[in-house]
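Just one chain follows, in the form predicted alone, and it is written as structure tokens.
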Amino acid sequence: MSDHIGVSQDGAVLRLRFNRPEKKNAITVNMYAALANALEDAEKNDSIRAVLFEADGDIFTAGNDIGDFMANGAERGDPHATPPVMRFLLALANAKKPLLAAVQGGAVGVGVTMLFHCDLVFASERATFHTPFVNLGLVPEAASSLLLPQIAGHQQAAEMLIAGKKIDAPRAEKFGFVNEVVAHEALEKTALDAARNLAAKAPTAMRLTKQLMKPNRDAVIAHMKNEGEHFAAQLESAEFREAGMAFMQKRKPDFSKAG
């Protein structure tokens, strides 16, 4: 279990926290190993009936660990095993009992797609969203290009996921991926009360309506697949070294002898 993770039950409702805040929650490897452990537990502890995502600090996450997966690529350890990344977004595509999230920042790359697989998701006030692959040299992960496109039309699902502008909440909230902006101080106790109204619920009922309500979970697993399988492709490019080079060089990449 990462210590940049904080995992804890509340009643019915398991939490799970980044903590992070000195590295603006930006998520390692060890990290989604953690996450995607606590997921997988959840799934077969009966006495958790909701599970909600929050975060420590002022960003809720900045995405991946650029150094950490630089440093690592798109796999670490056993070449056949499942990469942890890859299992935290299967957990999420998975899940059967209802996932909400507190977004009290900015959530950038994979903080924006997996809250495209939660049934709840409250923001901040102060939260913004942002979605740069692109503009990593790299391409949207989570089925987000399946999924965003179907909350919120092909137009503004490309506002975020080709030019990579960053939205703030009630631009999110009319995008439709966030289900109400709140002020910054109610966020904890909004998200919190609505995670303990769900997991208060006939647990029978709720999986087999979120079921219904998910009927193309095997399309959304292969398209999340062959996401996978470009992006781990990418992380290998001369663009993505490029942009991650610039990225820790503060300074714009230079894409003109790409492609």
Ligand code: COA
Second form
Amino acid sequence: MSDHIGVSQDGAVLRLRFNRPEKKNAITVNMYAALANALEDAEKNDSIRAVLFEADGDIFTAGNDIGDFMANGAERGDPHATPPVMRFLLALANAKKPLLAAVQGGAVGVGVTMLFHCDLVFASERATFHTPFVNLGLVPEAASSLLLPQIAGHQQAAEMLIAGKKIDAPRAEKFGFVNEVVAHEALEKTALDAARNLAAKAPTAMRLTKQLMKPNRDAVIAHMKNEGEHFAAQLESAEFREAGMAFMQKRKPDFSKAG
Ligand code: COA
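Please move on to the form predicted together with the ligand, as the form predicted alone is already shown.
Everything in the complex follows now, all chains and molecules, and the chain you saw is the first one.
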């Protein structure tokens, strides 16, 4: 377990909370493992009927911990074990119970792409959404290069995934991956009420309906694994090394000699 992921049960709602505000809730390997464990356990626990993602601080999550990634590369450890990040992404894609998110601030990288697997997403008026994978010499993950074009259309998806443009909450609602933008102070209650509402519904009908709404789950998972192979290769690349060093040194990356 990681201290940086708060896990609590509120009635039939499992609340998972990013709790590393001093590092903008950047997600380490241990945090991915804690998230994966919690989601996998939730599937087996009949007393849990919905899962709500939340966060402390001013940033929902700054995405993958860049230092962690630079240190661990494409996951060293047991080559036969599924890495924690992939376990988390698979648990999102395979979730049979409804997933909700309350995005209170900036969401970056996987902080955005995880939302494409959620059923209901609420955003504070302060929330922003940024997927700067290409800026970092990386490729999209979590099947976002499949799901975002489906949700928002190619050109709007390209604005985020290719141009790496940060968008605000009203635009995310227009793109279609945010259900509702609410006043910052109202976010927690709005999202929790919605989670409790879903958790009170007939569980079998809920599970079947979600399953019926996701007939392409296998294709999503295959796409996610394909992205994962490119992502892992890019983590070893000179492009990512330059982008990672630039982040650490608080300067712009120079890709002029890449490729
Ligand atoms: N990985 C590792 N550390 C991170 C991080 C990340 N993804 N995002 C933020 N941090 C750390 C910073 O290094 C800094 O650490 P320090 O205090 O030891 O110097 C601390 O969190 C605060 O970040 P800072 O950049 O000063 O906060 P900010 O409010 O000015 O900006 C963000 C917040 C999220 C906009 C900015 O931190 C950012 O762009 N982070 C990187 C996001 C990213 O590219 N993620 C990867 C996507 S694949």
